[in-house]
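To begin, one chain is listed below as structure tokens, in the form predicted alone.
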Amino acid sequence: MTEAWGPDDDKPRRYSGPVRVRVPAKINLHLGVGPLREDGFHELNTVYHAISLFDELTARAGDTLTLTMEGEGTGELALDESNLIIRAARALAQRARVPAYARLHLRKSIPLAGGLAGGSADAAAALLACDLLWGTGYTKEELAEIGAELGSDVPFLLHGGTALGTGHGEAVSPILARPTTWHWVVAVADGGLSTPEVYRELDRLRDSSWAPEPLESPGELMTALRQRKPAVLGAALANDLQPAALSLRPALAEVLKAGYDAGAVAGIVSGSGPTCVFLANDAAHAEKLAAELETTGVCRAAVPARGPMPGARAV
């Protein structure tokens, strides 16, 4: 027997059998991308928000470490020590000293390379899969640090909701608001766009004079969460790493005007791309908005999804 947390707290419960993980998707309300700083990262500013997207991580007894998935990506991505569900796995069992022994399956929907952090979500599902295997009993907060090693966006994907990420995206704190469901669609593109290589366009765009100046602070965007109003929230959209995307992938303004010629709210860059998240009224509008932009030919699919979701979870 081993212990889960409750949907709602931190409190572990008991939980039986093979430990199954579901973790959403993230989007990113408003991304503030500051100067590169010594260390290599940008000084971020950033609303990050869990959509209804998900990565399903079943953990397994076993008497050593493997992982095997299906879905999206398979035969893409590399289930070798340089996946980040691996990386995880065996990050915990050095900070808890125990074998890293677990048969590890992935059940993949959230794109590769999607802006959508789905390599970042499967690391913090793999984090709290084989906590629960191996019995470590650490707390999110805890599990938390370990993944702020692996990848900026794993701590908020531990957690979930709607939350301000400072740092390089790795400190966070809930936003609190009144309980809203925001409803989206998701235009899901043919292939992938690096993470480094947005950044490193976007520090060529401002030394070029060519991007915008960047983001102040996400007042404005926290506002409008409070608002309840889909009109006001669109209105407050924003992602400094749009025009770096849509520098390397020009066809993205094209899905872009799509979604806006299909009636949404509001259209934005997720993170680095080359995905397109659009903001839907409710959810007949986002079902009806989905399936115009399928029409278009611009985008490889496009999925209704709402939001804020709670972050890996035990199912």
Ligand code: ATP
Given for the second form:
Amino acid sequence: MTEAWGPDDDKPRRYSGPVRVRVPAKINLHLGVGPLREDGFHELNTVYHAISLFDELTARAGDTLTLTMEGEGTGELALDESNLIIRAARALAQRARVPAYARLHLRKSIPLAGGLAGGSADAAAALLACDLLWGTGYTKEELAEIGAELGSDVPFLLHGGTALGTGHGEAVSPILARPTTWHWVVAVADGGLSTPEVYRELDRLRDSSWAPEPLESPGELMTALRQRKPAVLGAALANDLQPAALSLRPALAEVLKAGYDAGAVAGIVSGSGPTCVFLANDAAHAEKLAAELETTGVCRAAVPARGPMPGARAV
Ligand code: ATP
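Given the form predicted alone above, produce the structure of the same protein in the form predicted in complex with this ligand.
Time for the whole complex; same chain goes first.
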């Protein structure tokens, strides 16, 4: 139950009852990857885009910290101290000097290790849900600062929309384009790909003859977002990790081909893969494309989705 609303935020200050937070998956419309830095991260220049594929986290008062789940990855995903939800709740409790007591339940739809940042999405949801449950009253920026320690994509998943990500992805600035809804089909693969492995493969493919150039800001993509034409956006989609994901999972080339054969405007590997996303002209086209992709059997599931979507929100 809502008790009070903040003055300059759409976030209620404190809840006495269960808190339910919905958080989107992300795709990268542009993912430029620089060389490996000394701190172990790669310099990134990316355009994040939040889509309508959601995880949902419910937080209830408790006298210890527990996590249960249902949906994607159940039985596979550890629910112990290694889970990003537990780590996020503990990080918030430590910062706010409150006991980390909550009963958390995850309804997961974002595939595990799919290149859709499901783990970071769940961390973002846990930060917001526990902040509301405990009445710790942090701003989105403060939660993003805590979240950046947990995963590079957490700050974006608190903000949502379409945004530029720099640094190792944790520095986020919104892209203010005219409101346009883009229609996508998410082709979910069987099994995941490890993000660190995909980055290692990229470094290997680049080998010693690769001469790094300064990362360019994604001007073509920014212009395409303003034009609101799917064909123009489709031509501007780019992902430096795609060759590495294809090298580790050559069958993804068949998924991309199947998408184009089915009439997609464009197709790209999402982040580190193995999920592929296809751009459609409109909602009806996305439905048709998803149905056709499913019949080809090249992916586990093909789901229409819209973007941009808001970040983690209480519902
Ligand atoms: P990214 O695109 O951010 O690299 P991803 O979508 O490829 O991530 P995730 O589903 O975010 O992959 O998970 C990566 C790993 O994080 C998982 O294999 C799992 O071991 C760990 N993890 C910890 N907590 C979670 C969580 N709540 N949900 C998903 N993965 C989690």
